[in-house]
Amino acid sequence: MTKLPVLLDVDTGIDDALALMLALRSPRLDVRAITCVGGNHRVGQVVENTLKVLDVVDAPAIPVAAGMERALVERPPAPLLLHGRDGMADLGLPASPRLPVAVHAVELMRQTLSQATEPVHLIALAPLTNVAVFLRMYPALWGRIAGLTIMGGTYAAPGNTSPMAEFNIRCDPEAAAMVLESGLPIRLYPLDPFRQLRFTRPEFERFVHAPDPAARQAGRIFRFSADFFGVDHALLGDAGAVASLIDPAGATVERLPITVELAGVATRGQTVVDRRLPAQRAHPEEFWQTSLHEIDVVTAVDEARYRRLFAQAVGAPWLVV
């Protein structure tokens, strides 16, 4: 099987941790580098959490770099308690012996794409600040990007940070607008499928007792999330976006133009997906000019397929039917 070369851009809290486990364990992906950005937690803590996940899955040496600490315009949000005080469900994992590389994340992106012998897939699971700065600084390298898989935004679902906006996009709407309207090949994995993929409490309690440390820590993350929200299930979250790259046949996709709302108050950071008929979009002079670029929007996923994919990756395929 030919592996896809990938670079992940993360703000490692609990959902990014699950996504990293899947990406690092997948035989379909060749993780070349991981870049970190402020979002779920401060960027320094994001780096620490990322290195700990590499230890959990016993990953080979992979360069990890700290990047942008704050959005292009707004001040950073406070760390979200739903990820725990340390951003990693307060698992108490030991400090990693690994060290981040001594270059900025944007420079690591440049090096990774420049040195690759084939185009690299970018998987962005965080506010898009690092990616936007890279695109602005190095337009000559756009052709080295095989595609962008982005967890962010909404299709028809309500937001999770405001009534209309999803967290990653709302953290840096200007960066999101630069990336989503760049014309690059993009697959957007919004909150709609994000909320579909879940494990029940009996299922993730079995993960906790699995032999593989990756499955055990994933189970503890699921347990923390379910306890925090007071429910009997936990979402697979950003790992679904990674799954959509590993196994695209498991995703239902629509190709649509999308615009990021920048000027609104209640709607700032909303991903405005133009779901009008093509004939209606052809008359922008009437009211509104839609984006000139269309992207692939994941509207639904095969839940059983992606649940099995994750369970197999963390070493516990027998846990999920």
The other form holds:
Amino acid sequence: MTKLPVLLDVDTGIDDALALMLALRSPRLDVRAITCVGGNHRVGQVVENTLKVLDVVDAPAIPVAAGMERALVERPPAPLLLHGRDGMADLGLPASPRLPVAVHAVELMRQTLSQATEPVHLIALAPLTNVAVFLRMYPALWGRIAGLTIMGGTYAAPGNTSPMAEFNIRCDPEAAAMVLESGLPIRLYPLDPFRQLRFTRPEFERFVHAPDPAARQAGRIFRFSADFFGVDHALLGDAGAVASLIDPAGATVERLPITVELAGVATRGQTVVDRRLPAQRAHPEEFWQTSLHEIDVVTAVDEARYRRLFAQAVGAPWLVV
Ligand code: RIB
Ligand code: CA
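Can you swap the form predicted alone for the form predicted together with ligand RIB?
Complete assembly follows, chain above in first position.
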């Protein structure tokens, strides 16, 4: 099976850590580079957390670069305690001996795409500031992008960071608009499937005691998250977006027009997906003009299939029946 070349843009964060474990262990993906951006935590901490994940899964040397600390327009949000004080569930993992590369994330994106012998898949699991700046700086390299898989926004679900907006999009709505309305091939993984994919407490407690360190740390992350919210399950979060690239047959996808709301007071950062019937959309003179930008939106996932995919990747296939 040929591997897909990928570059991940992350704000590690507990669910970015789970996504990185899946991507780095998947026989389907060839992780060429990882770029970091401010979001769940400050970008310097995101780099530290990302390097620790590479150690946990015993990854080969992969270039990691720090990118934008803040959004194009707004100041950065305070770090989110739902990821722990350190952004990694306060696991107490040792500092990594690995070092980030000495170039900016946008430069690492340029190098990675320029040097690849085939187009590269971008997986964006964070505010889209790095990706937006790259697209503006290097339009000549758009042809080197095989596609973008983006965790962000909502299809029909309520927001998380505001009633209508999801965190990655709300952190930098202008960057999100630049990327989602670019016309590039995009698969959006919104909060709708994001909230669907989960493990139960008995399952993740078995992860904690598995032989593979990746399973153990994943189990501890799940446990931290479930305890933080006071529930008996934990979400795979960003890992589901990675799963939708590894195994697209496990995702239900609709091709729909999308616009990012920039001017709304209550709705700034909302992904406005036009779910009206095609016949309604065909008469823009009668109805609100729909967006001209159609993307693939993941509306649901095969939960059992993606749970198994993750459990296999972290070395605990027997844990998920
Ligand atoms: O809204 C969820 C998204 O925001 C996830 O990517 C999480 O890691 C945060 O970045
Ligand atoms: Ca993230």
